[in-house]
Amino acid sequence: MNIDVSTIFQIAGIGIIVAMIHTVLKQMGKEDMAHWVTVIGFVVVLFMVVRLLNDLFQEIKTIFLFQ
């Protein structure tokens, strides 16, 4: 299992940036679009958790299974 700080930190300037758009869009007065954005963001950012999650799960197999 290979992870280190930087996917930490990825995951967290997602969120920042995200919330930056999210803030002038809703400024602006454009919410679908500001909802929108954070919705977007929230997946990229599961699919990256869900990727981390299937090389734990990985590992613990590897571990537990001897393979």
The other form holds:
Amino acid sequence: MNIDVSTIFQIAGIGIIVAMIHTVLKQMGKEDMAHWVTVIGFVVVLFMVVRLLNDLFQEIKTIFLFQ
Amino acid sequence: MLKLIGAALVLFAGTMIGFVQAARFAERPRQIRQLIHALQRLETEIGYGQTPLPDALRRMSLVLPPPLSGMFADIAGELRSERSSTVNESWERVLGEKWGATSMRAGEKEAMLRLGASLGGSGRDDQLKHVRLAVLQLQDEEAAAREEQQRYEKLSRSLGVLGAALVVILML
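Shown: the form predicted alone; wanted: the form predicted together with its partner chain:
Zooming out: every chain and molecule, the one shown earlier first.
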């Protein structure tokens, strides 16, 4: 299993930064923008996770279906 | 190695964008304050000195710091030049050209344009009234600008750094 751990760290970093931006924006009274930033960050992370899941399913197919 | 340099550059650029934005927020109330002082000087020139408008504008430009001084110097120069345009025309033209160089927004421009429409075209008392009205409007704008500065100066600074960090992490 040579899956690289860096993607997971990347997702963690995005989470931290988005949380900080959310806090800063909320403190200054721009809550609508804060929520948009959170949603966009979530979507970006979701795409990364989808790519990883795609890899996982390909792996499962190659193991169990004997192409 | 190259990646690291790129990341550092992106981080630096984002931070600088944030700082420039914050500086604009900080500069706006100061420039409005300078404009108010200049208009009060103009009021004195009109009311007590009865100075001709080109001279009064030139003296205003002498006491103002750079981005605003050029504006009044240009208007004064245009009034002195051979081409005979009205005060209103040259006022509007110069303001339209030079307003982008200042940190001020549309509200102040509107007040200044309205002042230019009545300047040099009517009696002394009428002009004085219009100058005072413009000063009052600018004071309102200054209060609003100060409030905005307190709210958004730190925000834009930290937002620049955080946005740059986000881009770096996304591209790493």
